[in-house]
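As C-alpha cells, one chain now follows by itself in the form predicted alone.
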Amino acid sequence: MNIHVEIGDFRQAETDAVVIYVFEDSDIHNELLRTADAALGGRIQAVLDLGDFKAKLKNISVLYTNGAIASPRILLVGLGSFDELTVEKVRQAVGHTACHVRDMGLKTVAFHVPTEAQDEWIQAAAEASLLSLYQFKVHKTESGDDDEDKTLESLTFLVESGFGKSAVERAVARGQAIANGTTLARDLSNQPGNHLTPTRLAEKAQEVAEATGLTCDVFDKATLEEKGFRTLLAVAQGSVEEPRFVILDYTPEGEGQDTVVLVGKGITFDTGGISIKPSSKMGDMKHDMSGAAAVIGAMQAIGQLKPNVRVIGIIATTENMPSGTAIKPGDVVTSYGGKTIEILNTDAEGRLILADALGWTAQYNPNGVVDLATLTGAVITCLGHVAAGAMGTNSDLMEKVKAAAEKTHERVWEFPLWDDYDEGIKSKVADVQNIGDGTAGTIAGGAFLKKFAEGYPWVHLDIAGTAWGMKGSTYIPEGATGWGVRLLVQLVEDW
C-alpha cells in the first residue's frame, strides 16, 4: 500500500472513502464534525442522535454521501475518550479501520488529520495501517472461492494547510520505515525451513545492508572453525545445511557515539536434535529464528532512519537436526570465549549459539547489548502471548528497554537473575550445563547466557511467547508478529 501526505479539504478528496475519527466527548473537538455534518445536510447529527453510532474505540459507521462531497463514503471511527487516548489506542483504531475498508473492497482511502494530532499519533497510524494489512501468501498459487484478493492500494493523510505538512511527512516516513522493518521480520519468520536456510538468511542480511548503506560480514563454516565458534558449530553439525554468523554494522558520521549491539537467535528450523520434540506443532519451529529476523528488520529501519548511535546487529544461524553427526546429551563443547559447556539437552540449543555470539560481542566494548531469542516454552507459561521475559545485568539498560517497550506496546516483564539461580546450571564435568534443575526454566536460560555476556551491560529478551501466536490486536496477524523490531528501533533512537 502506498501512503501519501497531501494538503486538501476532505470534501474535495477523490477517494473511495474519507475517514473521520471521532471522540466520545466530541463536543470538545467538533469543528470537523460540524463541517462534515453541514456538507451531508445534517445526516451525521441524525446518526448520533439516533444512537446508531457511538464513538467507542474501533466502532465504525459508514455514511453514503450521495454526491454531497467528492468521496462516495464517510467513515466515522471511534477513538473513545480524548482524555484516555494513548498511542496504542491509535494503532488499534487505525489498524481496525484499514482492515475494515480493505474488506469492504475499497482501493483508496483518505484520513483527515486533525490539527491537534501529535506526531507520535501520525507515526502510529502509518505503522498500524501497514502492519494490519500484512498477509503472507508467498507460497499460495490459488485462492479459495470465498477468498477474494482485496487490496487497499492507497492511503492519503489529508492536512488542512501547508503548516505542519512537513511534520506529518516526517512522522509518516518514520512509521513506514519501522513498519517495513517489521514486515521484513514477519516475512523471514513465516518462511518454511526449506525456503529459509542459514545461507539464505545471511544473504537476506547482505541485501538489507546493500539497500541501506550498512556494512555486512558473513562468516561461513570454514571461518567459524578458524575463529573458534565451537558451540555454534556443535549445534550445526547435525545438519547438512552450513551455519552462518552475520555482522551488520551501522556507524553514523562523526566520533564519540555509543555502541549498541543487537543479537538475534537464528535457528531456521528446530527439531530439538537428538532430544527431539513432539511432532505436534513442530512446524511452528520455522519461527525459531524470530530473534534474528527482528534484528535484521530493526537494522533495515535503523539504516534508513540514521540515528546518532553506532548499532551492530549480530546473528548466529543454523538448523538443529538429529542425525548420525548430531551432538548428543552428555557431550562437552568449548565456547568462543573458552568456557566449557555440558550439553544435557540438545533442544536447549539456542543458548548454545548465543554463547558464541555474546562472547564475540565483547570485542566491541558496547555500551549496551540486547539479545532476542525464542528461548523457552516456560516463558509462555509465565506470561502467555502478551509480553516477553526480560533479564539482565544492568538496571540502566533494563530501564531503557522497558521504556521502549511501553512506547511501542511490545511489552516486557523483568524476571530476577539473582546469583542464586546460578546453582541450577552448575555442571559436574564442565564449567556450566545447558539446562537447569527443572525449575524456573526461563530464568535458567537467562542464567546460562549471563555466563557469556561478561564485561558489558546486557539484557536478554525471551520472545518465545510473542514471536507468533499473539491475539487480540488489530495490527498483529496470526503467524509471525515481527515482535521486537519496533522496540529495538525505539531503544536506539531514545539512546
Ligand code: BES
The other form holds:
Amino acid sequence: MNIHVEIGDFRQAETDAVVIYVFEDSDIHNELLRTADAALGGRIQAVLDLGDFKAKLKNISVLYTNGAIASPRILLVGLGSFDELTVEKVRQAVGHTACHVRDMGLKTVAFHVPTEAQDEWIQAAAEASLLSLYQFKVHKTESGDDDEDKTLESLTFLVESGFGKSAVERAVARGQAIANGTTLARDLSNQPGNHLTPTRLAEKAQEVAEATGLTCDVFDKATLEEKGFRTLLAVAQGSVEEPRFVILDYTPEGEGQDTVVLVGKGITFDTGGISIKPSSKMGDMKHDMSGAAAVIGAMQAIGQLKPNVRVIGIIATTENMPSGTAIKPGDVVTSYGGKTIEILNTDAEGRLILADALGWTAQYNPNGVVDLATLTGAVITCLGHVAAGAMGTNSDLMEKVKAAAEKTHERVWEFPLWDDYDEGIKSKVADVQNIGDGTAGTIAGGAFLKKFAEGYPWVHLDIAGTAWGMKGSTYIPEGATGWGVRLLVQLVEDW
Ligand code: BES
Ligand code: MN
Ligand code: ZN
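Next up, the form predicted together with the ligand in place of the form predicted alone?
Next comes the full complex, and the chain you just saw is listed first.
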C-alpha cells in the first residue's frame, strides 16, 4: 500500500473515515476540534462532555457524520498529553489506529496531520501504519474468517493548506522506504527453510540490488573454496544445499566518505547439526537468518534513501544439518583469517560462519562494523523479547548504535566483553573453541566473535530474542519482526 499526501480540508475528504489525532490536555487542538464540532453540530462536544473520549493514548471514538461532511465517519484518536508525547507513542497510536480501521472493514482512510506534527512524528506515523498492517499470507490458499480477509486499500495523510506539503512528503517517503525494508526482512525471515534456501536468499539479495542500484557479488561454493571460507564451508558440509556469501555495496557519489559494514547471520535452517536440537520449537529455526534479512532490508532502504556514507552489507548463508558429511564435535577448522577453531558443539554454528565473514570484512578498512545474529538462546534468558544484547570493542560506535536504538525503539542493552571472558573459549588443541564454559552464554558468543573482528571498530547485536516472538506492540506482529532494519538505517543516516 502506498501512502498519499494531500492538501485539503478534512471536511471535503471523500474517504471511509477521517482520523483526527487529539491531545489530552492542551488547547493546541481546539481550533481543529472546534471546526469539526461545528461541522457536526456539537457532537464532538457531546462526546467529550459525556466523558466517552478522554484522548488518552490509543483511545478511539467513532462518530457518524450523517452527511455533515463528505466522509461518513470521523475517528477521534488520543495521543495522550502533548508534553509527554514521544515518537514511540506516535507509532503506538497510529499503528493501533491502522489496525482498528482495517478491522472495521474500511477501505480508504485519511489521517489528518496535526499542524504541530514534527517530521519525525510523520515519518514514524508512516512507518507504523504500514508495519502494523503487515501479514504473512503467501502460503495460504484458503481465505480465513471474515476478519482475516479485511484489507485497507488506501491511506492518505491529509495536510492543511499552508502547512508545507513537501516536508510531509519527504517524511512519508522516508517512513515508507524504511517500512518496506522492514517488511522485506519480515517476509524473508518468515519464509520456511524449504522455500528460502541459501541459494534463494542470495538471489533475493541480488534482486534487491538490481531494483535499488546497489552492486552485488555472490560467492558460490567453488568460489568459497578457492578463497578459503573454510568455516562457512564447514557448517555447510552437512547439507545438500550449497552455501552462499553475498556482498551488497552502496557507494555514494563523491569521495572521502566513511565506510560502514553491516554483517548478517544467514542460517536458513538450524537443526543444530550433529549436536542436534530438541524438536520442540525447532521449527522456529527457519528464522535463524533474521540477521541476514535485516541487512538486506536495511540495504534496500539505504539504496533508496542515499545517505552520504558507503555502506557494505555482508551475508553468510547456509543450512546447519546433521548428516554423514556434517562436521562433528571435536573437528578443527581454519577460518578465513587463519585462526583455528575447535568445534565442540555444532549448534554454535552462527559464530563459525561469522568468523569468516568478520575476517573478510577487514579488507574494507571500515570505520564501523555491526553484525546482527540470532546467536544465543541465552540472550532471551537475559533480556527476554524486549531488547537485543549488544557487545563491542569501540565505545564511540557503541554510543552511535545505542542512539539509533533509542530513536527507533529497537532497543539494545550492552554486555561487557572483558578479557576475563576469553578464558571460557580457550581450546586445548586449537586457537579457540566455539562454546563457552556454560556460563554467560551470550557473552561467550561475543568473546568468540571478538577474536575475528580485528582491525576495526565493531559491535555485535545478538537478536535471538527480538527477531521473532516480541509481544505487546501494535506495529510488531507475531512471527518475524524485521528487527534491526530501522536501527541500521538510522545509524547510517546519523553517521
Ligand atoms: N540459532 C541458535 C540460537 C537461538 C536459540 C536463537 C533459540 C533463538 C532461539 C544458535 O545457533 C544456537 O543454537 N546457539 C546455541 C549456542 C550454544 C550451543 C553454545 C544456544 O543458544 O543454545
Ligand atoms: Mn545453532
Ligand atoms: Zn543458529
